[in-house]
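First, one chain by itself: the form predicted alone, in structure tokens.
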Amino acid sequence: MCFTLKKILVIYYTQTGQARLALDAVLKPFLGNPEYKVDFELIRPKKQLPYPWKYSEFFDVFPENVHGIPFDFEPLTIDINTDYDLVIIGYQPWFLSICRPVNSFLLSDVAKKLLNGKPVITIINCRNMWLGAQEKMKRCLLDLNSKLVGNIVFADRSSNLTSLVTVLAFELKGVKQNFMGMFPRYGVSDKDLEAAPQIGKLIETALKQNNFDKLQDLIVAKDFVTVKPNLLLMEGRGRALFPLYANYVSKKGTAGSEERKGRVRTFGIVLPTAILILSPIITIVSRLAPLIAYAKIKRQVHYYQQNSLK
């Protein structure tokens, strides 16, 4: 049987691994799949990122994260000139932002020349807050001429105050299970992984037939675009929040340097501190709003699952 083979192109950024596994079981119908020549780029960051953080080190990324500011990174290993007839982007949310590296990436040269024109898929591998970060992400892709096909989210199940627990655990402890021997396991679920090729059909299926419209939409019928009200609230007050605190660092000096550390720190106390205070408080109003906005809660949801940019 004659067939064309089909050229997808995987960028993407870990630490941990935990979005390789998302990517690997999102693909599985392609990989090994004679039809399909699957590339996996990992964008490497000339200046090796740490693993576990430091706690200084962890909050020092926040303010050129929010910024968008670039660093450098090492050469892709694929050939730049590939026609591929897909794109897929896996990143994790920095501080309600694009993680550095892949941010990095989309504001570089070799991204116009393989994003023009493509469509793009993203895979997002996350604690649970990611509408900001995927904003900024449909900013990029229409600047490069790409267009957004389709998102999928792996968030960690727990609630917003278990997964602050044991996301930090993960980051600065590099503990990703039984945390002190109470919490559960961070990141992305068993259940999610076991589902994801399900999404990795639908994909081929839209691949196959040279038509992405409807993919988005069944995407969320498998529930794999989550969006819950009270983190849609709390995330707001962030994104309005944030860059005032990243100029509010920044001001004092570069990343690493002495002379912006107190305020570093500082904010490494004022943010857990105010998840801890706001999120019992944002997931009351949160269950009051429907029935005082439900019009309005709605169309954000929806808003939100769709890769339109406002």
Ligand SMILES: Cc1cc2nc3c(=O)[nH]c(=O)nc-3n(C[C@H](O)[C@H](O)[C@H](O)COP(=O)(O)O)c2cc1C
Contents of the next structure:
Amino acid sequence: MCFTLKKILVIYYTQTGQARLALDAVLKPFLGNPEYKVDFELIRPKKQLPYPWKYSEFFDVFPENVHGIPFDFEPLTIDINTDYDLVIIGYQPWFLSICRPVNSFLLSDVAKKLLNGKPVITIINCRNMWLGAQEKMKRCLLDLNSKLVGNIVFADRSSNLTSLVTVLAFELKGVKQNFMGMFPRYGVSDKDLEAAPQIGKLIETALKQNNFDKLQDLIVAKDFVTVKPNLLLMEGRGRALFPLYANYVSKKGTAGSEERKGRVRTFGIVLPTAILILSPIITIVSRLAPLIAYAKIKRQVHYYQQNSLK
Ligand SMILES: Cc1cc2nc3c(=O)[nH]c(=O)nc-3n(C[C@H](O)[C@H](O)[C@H](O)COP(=O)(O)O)c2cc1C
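Starting from the form predicted alone shown above, please give the structure in the form predicted in complex with the ligand.
So here's everything in the complex, that chain up top.
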């Protein structure tokens, strides 16, 4: 049979392999299929990031990550002159912003070359708060003259308070499951991984027809872009306050410096405590909010599920 080979670039970052699980699951219909050439490219920071993180290291990346300051990464291994038919970006939100390795790529000259005029699909893996990061992603992609045609989200399925504990155990201790003998496994769920090839099939149909217009609605219908009103409200608070606190820390010193350690430590205590206290309150407010502001919440949920930028 005669067909034109379609080329897909998958640019991603992962520390523990969660992103790669999500990417492989979505891309299952493409892998090993002779009609497609899929190039995976892992962003490799020049300075290796720690895992598991020390408490101080974890919270010290906050200011530069929120401010979107790029760092150097190793040269890509692909041929950057390849004319890809589709680009997929696999990334994690870090402190409600795009994780620094992927953000560094997006701000690079090589991204300008590879993404110019291309349809792009983002695949996010996270605890549960990705809205702010994706808004920044939308901005970056517009600046790169590429078109965001799909967004797929793999969020941890536990409650906000449970995943607050399990994500910290995962990031700071490297414990993925059964923390303290009672907490559930952290990360992308098996149920989502099993369902993900269906999304891959939708992408394949869109790519074959060279028409991505309906893709995002189909992804939403498959429940792969859940926006929960309580998290929407909570993240809104964080997005307003984070840049202010990031400035406050940065003013004291540069990344890793002794001078800013006090402010970083305070942030490391205040953030989990605030989530702990605010989570139940915001959950109650968000249950009441639809009664008072149903149309507004519905509008916001719809906005974050689609790909244009306000
Ligand atoms: C520094 C840092 C900050 C994070 N901030 C967030 C966040 O704001 N929202 C969220 O949902 N998850 C957050 N996470 C969790 C990640 O999104 C993700 O679950 C984790 O990094 C595992 O993905 P990986 O194995 O692909 O690297 C954060 C993780 C790190 C390391």
